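Have a look below at one chain only, the form predicted alone, in C-alpha cells format.
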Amino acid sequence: MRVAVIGSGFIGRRHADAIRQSAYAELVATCDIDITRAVAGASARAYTDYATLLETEKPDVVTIATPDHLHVEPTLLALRAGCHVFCEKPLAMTLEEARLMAETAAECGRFLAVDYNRRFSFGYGKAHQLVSEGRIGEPTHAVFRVTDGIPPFVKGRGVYAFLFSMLTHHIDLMRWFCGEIVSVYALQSRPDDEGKFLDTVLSFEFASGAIGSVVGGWREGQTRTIETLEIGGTQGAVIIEDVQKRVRLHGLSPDSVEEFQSDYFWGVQTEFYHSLDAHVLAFLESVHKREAPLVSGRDGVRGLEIVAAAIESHRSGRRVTVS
C-alpha cells in the first residue's frame, strides 16, 4: 500500500518511522507547511500542500498528524480521494465535525481510525487481557488518576482543553475496560489566566452497572504524564502503573498478588511511544486484510460525545445522560 503522512512534527515523524517498518506499506510522501520538516529524514517526496499530495501521489492510506484543530479538512479530503485514514486524537475540536468525519468514511467505504494509542501499551494491553480472561470477575468500578505538564499548543484552545487534548485517551480506556458510558457528572477547578480548567473530576456510570471516575490535572513544569488505573471486580482488582511500568493483579486475599512487568529480553517494548508505533502498524495490517481497525472513527466520535456531556454537566451542575 502507498502511504502518505500529513503533518511532519514529532508525531508525524513517528508515523513515518512506523510506516517504514510495515510489511504491508511503502511511505511515498510527507507533507508539512514547513518544507524542511517534511523533507527531514524522509526518503519519500515532500509537499507543503496536502491537496497537491493527494492528487499527485494517489496514496491508499494517509495518516494525519497535524495540530488538533487542523485534523478535519485533510481527513475529509483524503477520505473523498479514496484513502483510508489514521488520525491523531481528538478527531476534531467539535462533536459535529467528528461526526462528519465518521459519516464521510462510511459513505466513502473507507476505514477511519483515531489514535488512542494507549490501548497498544504493555500495561493497558496486559491488564485488558487479564480482565477479558475473567481474572477479576465482573468489573464493578474503575478509578483513573492522571497528571501531566501543560502543553504549549493548548494555549487559546478554550476552557475545556484538558478534556479534549488529554482526557479523551482516558475516557477511551474506561470504555475499553468497563463497556459503554451512559452518564457523566463533571467538576472543574483551578482555572489558569486564560480561564482553562486545570483540574477535572469525571464520574461515570456504565451500561453494565459499573461505576468509575477520572481525576486529573495539568501541572506547570511537569515533564511527562503520570497515571495509574485501577479496575475493581467481583473477584479482585488489576492496577496499571504509569502506562508501561507495572501491572499488579490482586485476588480476594490481600496477600494474593501477581505482578507483570515488560521485559526487554522477551521483546516487549517499554518506551511510551512504542504504543504509537504499534497502533500505526496494526492499522496498516487491518487495512491490508480489509478488517475494521481496533480503534475506529466511531470510537473517536464517542469520546467527544462523552466530552460534550461532561461540559454540559459542568455548566448545569447535574449528571448528564450520554446520548
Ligand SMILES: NC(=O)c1ccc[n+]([C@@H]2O[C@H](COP(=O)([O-])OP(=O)(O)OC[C@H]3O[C@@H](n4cnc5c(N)ncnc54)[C@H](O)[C@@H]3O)[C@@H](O)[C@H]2O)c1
Contents of the next structure:
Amino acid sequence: MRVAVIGSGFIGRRHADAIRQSAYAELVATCDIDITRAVAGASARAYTDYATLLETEKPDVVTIATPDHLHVEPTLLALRAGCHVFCEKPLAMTLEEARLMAETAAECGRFLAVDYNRRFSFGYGKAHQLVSEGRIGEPTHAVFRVTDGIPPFVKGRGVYAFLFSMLTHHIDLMRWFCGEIVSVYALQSRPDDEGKFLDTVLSFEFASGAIGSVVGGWREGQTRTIETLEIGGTQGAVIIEDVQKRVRLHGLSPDSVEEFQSDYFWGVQTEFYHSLDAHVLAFLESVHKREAPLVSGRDGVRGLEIVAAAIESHRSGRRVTVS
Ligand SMILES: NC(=O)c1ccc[n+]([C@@H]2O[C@H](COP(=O)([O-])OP(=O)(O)OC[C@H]3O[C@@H](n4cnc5c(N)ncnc54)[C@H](O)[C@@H]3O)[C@@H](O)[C@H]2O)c1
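Switch from the form predicted alone, shown above, to the form predicted together with this ligand and output its structure.
Full assembly next; the chain just shown is listed first.
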C-alpha cells in the first residue's frame, strides 16, 4: 500500500518510522507546512500542501498528525479521495466534526481509526487479556490516576484541553475494559493563567452497572506520563502499575499475586511510544486484510461524546446521562 503522512512533527515522524517497518506498506510522501520537517528521506517525496499530495500521489492510506484542531479537513479530503485514514487523537475539537468524519468514512467505504495507542501498550494489553479471560470475574469498578507534563500544542486550545488532549485516551481505556459509559460526573480545578483546568476528576457509570473514576492532572515540567489503573472484579483485581513494564493480578486472597513483565513475546516496550508504533503497524495490517481496525472512528466519536457530557456536568454541577 502507498502511504503518506500529513503533519511531520514529533508524532508524524514516529508514524513515518513505523510505516517504514511495515511489511504491507511503502512510505511515498510526507507533508508539513514547514518544508524542513516534511523532508522524508530518499524514498518519499515532501509536500507543504496536503491537497496537492493527495492529488499527485494518490495514496491508499494516509496518517494524520497535525495539531489537534487541524485533523478534520485533511481527514475528510483524504477519505473523499479514497484513502483509509489513521488519525491522531482527538478526532476533532467538536462532536459535530467528529461525527462528520466517521459518517464520511462509512459513506466512502473506507476505514477510519483514531490513535488511542494505549490499547497497544504492554500494560493495558496484558490487563485486557487477563480481564477477557475472566481472571478477575466480572469487572465491578475501575480507578485511574494520571499525571503528565503540559504539551506545548495545547496553549490556546480552550479551558477543557486536558479532557480533549489527554483524558480521551483514558476514557477509551475505561470503555475497553468495562464496556459502554452511560453517565458522567465531572469536577475540574486549578485553572492556569489562560483559564485551562489542570486537574480533573471524572466519575463514570457503565451499562453493566460497574462504576469508575479518573483522577488526573497536568503539571509543568513532568517529562512523561505516570499512570496507574486498577480494575476490581468479583474474583480479584488487576493493577497496571507501569504501562510499559508491570501488571499485577490479585485473586481473592491478598497472598494470591501473579506478576507479569513486558517480555519478548509482547515485543519489549522500552519506551512509551512503542505502543504508537504498534498501533500504526496494526492499522496497516488490518487495512491490508480488509478487517476493521481495533480502534475505529466510532470510538473516537464516543470519546468526544463522553467529553461533551463531562463538560456539561462541570458547567451544571449535575451528573449527565450519555445516550
Ligand atoms: N497518541 C499519542 O500518544 C499522542 C502523543 C502526542 C501527541 N499526539 C497527537 O499528535 C498530533 C501531533 O502532535 P505533535 O506532538 O507531533 O505536534 P507537533 O507540533 O510536533 O507536530 C505537528 C506538525 O503539524 C504541522 N502542521 C500544522 N498545520 C499543518 C498543515 N495545514 N498541513 C501540514 N502540516 C501541518 C506543524 O508544522 C507540525 O510540524 C496532535 O494531535 C497530538 O494530540 C498523540
